[in-house]
Each structure stands twice: as structure tokens, then as C-alpha cells.
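Presented as C-alpha cells, the chain that follows is alone, the form predicted alone.
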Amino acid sequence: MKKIVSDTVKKDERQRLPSGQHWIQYPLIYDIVDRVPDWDMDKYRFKVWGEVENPVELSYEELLKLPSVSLVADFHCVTRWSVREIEWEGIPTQEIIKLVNPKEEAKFVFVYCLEGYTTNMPLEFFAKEDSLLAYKMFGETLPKEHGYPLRLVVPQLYAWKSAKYVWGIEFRKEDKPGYWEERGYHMLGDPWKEQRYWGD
């Protein structure tokens, strides 16, 4: 299996910490839920749609027969925190956009969750060599807590653009703000510009 080294870690230390972030161990959990419920896998699909030449509908099963890779990337958290050297492992989004053939005009992702999450993010980030689909996490299938059955990691922007629990990407001519750019959140969200909120 390839193993994908990302430029977050590749970065001089003196670099390798975006300003205003801090090391910790272990990922914090979040969930914009109380309780996050189990979920059907047998009715679960992960579809793929909008801007594209080739929608895709995939069972889980049928997600994890596709290339995979695993990635070795720093994860850093608007919330202050960062953790170094995660071990993720799935399907690198560069598979998804040959799956899907994005047209022209595709110029953004908008990411749906299953308890109701969403996010966004220019294609160009979500193409990127070290953004993927994982399912598993340090070598074990990917805890609940922390996405199961699919995560998007993207290394390069903040960790909310990291959805949890993915079931449905749409591909957009124009971008739109998801759950927590509605709140005031950055719409693109890259560290080592403190893009944190509106503004920044």
C-alpha cells in the first residue's frame, strides 16, 4: 500500500505549528450532537453528485474495494490544539474525482454528514495528494467517536473541515457555508493563516 508522508509534516519544526496552536497527544472529540446514534450499514451509502460526469452511489462494502492509501498527517483544531502524526488510512479523493469526473465548472465540495453535519471547502484542497476518505485510524477500523464509517481528512485546513461520519459529497459551481461557517467559521479555514472566523 502507498504511504502518503503529508506537507503538513514535511514542514521545518520551526514551521510545522500553525501560530496560536498548541501539541497535545490524542484528537479531542466533538460532535455538533449529544448522542451519536448507530447506524444502519446495511442502508448505508456514500453518494457522490452535482458538477460531475458520473454520479456514483457506494456501499460501504464497495467503498473499501477502491484504491487505498495510507497517510501519515499533523491534525490541527481551531479550537487551539494540534496533534502530531496521525495514521490514517482510505480512499485518497483524487480516486473519487477519477470515479466521478468533475465538470469545469466544479470549482468547490460541499461535504454531508449522517447526523447532519456539513462543511465546505474549494476543490483544489480537496484534491490535494494528502486529502482522503479514511476508515481506519492508527491501523484499527476508524473509532465511532472519531468519524466511523468515513471521515474526510484534509491535513492542509482545519480540523472542522475534517467531517466526520461522511456520507455525501456534492460538487458545486459556486461555494456555500456549511454548519459551522453559518456561525461565524471561516469559509476556507487554513491554519497557518489563523483563517479561525469571518474575517481573519
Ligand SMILES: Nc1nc2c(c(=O)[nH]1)N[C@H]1C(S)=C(S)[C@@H](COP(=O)(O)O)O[C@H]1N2
Given for the second form:
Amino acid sequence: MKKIVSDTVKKDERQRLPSGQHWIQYPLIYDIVDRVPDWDMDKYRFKVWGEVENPVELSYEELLKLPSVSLVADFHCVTRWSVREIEWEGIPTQEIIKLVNPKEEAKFVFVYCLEGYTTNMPLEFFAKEDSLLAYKMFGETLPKEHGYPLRLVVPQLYAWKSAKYVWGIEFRKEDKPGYWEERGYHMLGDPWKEQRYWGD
Ligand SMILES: Nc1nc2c(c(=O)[nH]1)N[C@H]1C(S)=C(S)[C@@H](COP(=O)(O)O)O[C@H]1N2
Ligand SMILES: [Mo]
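Okay, that was the form predicted alone. Show me the form predicted together with the ligand next.
Complete assembly follows, chain above in first position.
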């Protein structure tokens, strides 16, 4: 399997920890709901639609058959903690892009999660070489609390863009704020530019 080491890990030590962050050992579990419901995996479908030539709908089994890679990446939460070298395994977003063939007008993606969370980002960041739809973490099936069945991992942006429990991705002409973006968080969220809140 191809191994990707994210640029976030390769930065020299002074650049590696974005300003205003500190290292902790393991990612804290953050959820917008108190209890995350259990999903019926027989009914689970991963869907991609919008400004694409070829919308897709895949079961979990079909997702597991797509080309996969392993990824090592740092993880930076806007609440100021960071974790080094998390190991993920899953489908490179570039594989999904190949499958759906975005139209020229597609400039942003909007991500939908099973418990109702959403987030948005430019297609350019979704499509980075180290952006992944992960189904494993440290060699094990993604633990429920870290996003089972499928989690978007976008190491180049703050961790709120790394949406857990993903079921849908909409390719869009225009940007649209997701859950935290509607509540004041940055539309892009680049940790090295400290884009925490809209206006930063
Ligand atoms: N579906 C969903 N994804 C989410 C969140 C959430 O509440 N729901 N929280 C985000 C935030 S703010 C962070 S810091 C990370 C935390 O990841 P973890 O819970 O796996 O540690 O998940 C992100 N993805
Ligand atoms: Mo976060």
C-alpha cells in the first residue's frame, strides 16, 4: 500500500506547531451531540453529487474496495491542542475526484455527516495529496468516537474540517458555511495563518 507522509509532519520543528497551539498525546473527542446514535450499516450509503459529471453512491463494502493509502499526519484543533503523527488508512480524496469527474464550475465541497454535522472547504484543500476519507486509525477500524464508518481527514486545515461520520459530499460552485462556520469559525481555517474565526 502506498504510504503518504503529510507535509504537516515534514515541516521543520519551529514551523511544525502552528502559532497558538500546544502538543497533547491523543485527540480529544469532540462532538456536537451528547450521544452519537448507532448507524444501520445495511442502509449506509456514501454519496457524492452536485457539480460532477458522474455522481456516485457506494455501500461501505464498495468503499473498502477502492484504492487505499496509509497516511501519517499531525492534527490541529482550533481549541489550541495538536497531536503528532496520527496514522490513518483510507481512500485518497483524489480517487473520489477521479470517480466523479468534477465539472469545471466546481470550486468548493460541502460535507454531510450522519449526526447532522456539516463543514465546507475549497475543492483545492479537499483535493490535497494528504486529504483522505479514512476508515482506519492506527491500523484498526475507525473507532466510533473518531468517526466510524468514514471520516474526512484534511491535515492542512484545522481539525473541525476533518468531519467524522461522513455520508455525503456535495461539489459546489459557491461556498456555503457548515455547522461551525455558521457560528463564526473561519470559512478556510488554515492553522499556519491562524484562521480561527471569520475575519482573522
Ligand atoms: N461529524 C462531526 N465531525 C467532527 C466534529 C463533530 O462534532 N461532528 N468535531 C470536529 C472537531 S471540532 C474536532 S477537533 C475533531 C475531533 O476529532 P476526534 O473527536 O476524532 O478527536 O473532529 C471534528 N469533526
Ligand atoms: Mo476542534
